[in-house]
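As structure tokens, one chain now follows by itself in the form predicted alone.
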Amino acid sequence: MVYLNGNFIKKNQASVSVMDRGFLFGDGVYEVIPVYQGKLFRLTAHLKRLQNSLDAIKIPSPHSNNEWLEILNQLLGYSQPLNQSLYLQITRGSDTQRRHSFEALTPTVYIESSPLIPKTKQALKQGFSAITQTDIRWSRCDIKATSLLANVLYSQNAKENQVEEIILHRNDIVTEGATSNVFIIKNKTLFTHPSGAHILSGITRDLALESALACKLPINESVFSVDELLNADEVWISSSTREIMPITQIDNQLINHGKIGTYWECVYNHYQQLKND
């Protein structure tokens, strides 16, 4: 079952108008919310980011936080697994003709729930590979917009190169992954690109920083270069579905001799505790 504009219906019966601006222009935003043991994880933070994205592109929020909570819990009632990934998409709505400018429209709201199966700690300990590429995206990456063509092409490139992620850089400065945030450890300090227009500051990113503090790991939210990335003591990526994943090879170069580091394990363990709070 999925939710579409006030109705809970079977997924294969859900459809939107060809005049929907999400279909025509990618004119919309989205959010992904993990659910652990049937409990919505950090819902307040996710709804705040959703509202920020809506405000940024001038779409009025179709629901209050209490209404979102009721809808999400009702949709979860149709799901069997306790761990789920909820995908919310809100577009500006359907117009009467295709035009770049817009009038006041009724937003289209679509939500689906999928099983969430994070990799086990043992699987993560094997480490994962990435490659670097130039960041060609627009300059408002902080908006969680549905217009993700560049990210789609990066992800396909990762698939074709048999790596986990594409790590992006602008003018030799690492920004983030195509679908993740990026962290490095150097000299017993955690570095990550500061929040701003060039990255989507993920909820999981915030939780990784929270976990790092719990592990007594100093944090420096500042830029670092591709060379510093390749010479880091540890490299991680984070997202709601990956959680916190160690990267042990980039551009065919081993990080930490191809082994995960001790800081990752501490941060990973603390993150798992947060999920159960």
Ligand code: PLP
Given for the second form:
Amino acid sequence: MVYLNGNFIKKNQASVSVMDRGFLFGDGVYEVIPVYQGKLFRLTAHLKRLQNSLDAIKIPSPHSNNEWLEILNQLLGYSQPLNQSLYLQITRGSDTQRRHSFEALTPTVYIESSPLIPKTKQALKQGFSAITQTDIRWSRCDIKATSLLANVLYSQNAKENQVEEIILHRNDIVTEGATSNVFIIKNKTLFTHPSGAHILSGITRDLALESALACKLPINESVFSVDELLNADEVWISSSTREIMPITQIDNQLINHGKIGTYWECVYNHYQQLKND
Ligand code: PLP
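Since we've got the form predicted alone here, give me the form predicted together with pyridoxal-5'-phosphate (PLP) too.
Now the full complex is given, and it begins with the chain already shown.
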């Protein structure tokens, strides 16, 4: 079952107009909300970011927080797995003709759920590889926009190169991953790019920082270079569906001799506790 504009219907029966601006322009925003043991994880933070994205592109919010909660819980009621990932998309809606500028339209709201199977600690402890590439995206990466062409190309590139993630850099400064935030540890301090227009400030990023503090790891939200990335003691990436993953090889260079760092393990354990709160 999926949710489309007020109705719970079978996915193969869900359709939208070809005049939908989401289809024509990628004119919309989205959220991905994890569900653990049937419970929406960090819903308030996700809804706040959704509201920020909607405000940034001037789409009026179609629902209050209470209405979202009701819709999401109703959708969860239709599906079996206890752990799921909810994909929620709002486009500006359907117009009568194709034009770049817009007038007030009724937003299209689509929500689907898919099983969420996080990697086990054992699997994560193998470590993952990444490659670096120039960040070619626009300068409003803080908006969780459905227009994801650059990210699509990066993900295809990751697949073709058999790596977990593409780590992006702008003028030699590491911004984030194509679908994740990036952290390094150097001199027993955690560094990550500050929030702002050049990254999507992840909900998992905030939780990773919270977990780092619990592990007595000092945090420095400041930029670092590609060279500092490659010479870090530990590198992690984070996202709602991947949680916090250790990266042990970048551009064919081993990080920490290819070994998982001790801070990662502490932060991973703390994050797992947060999921049970
Ligand atoms: N940065 C980008 C570009 C992303 O696409 C994502 C997630 O999809 C993230 C960061 C991580 O965000 P979150 O932790 O809220 O999933």
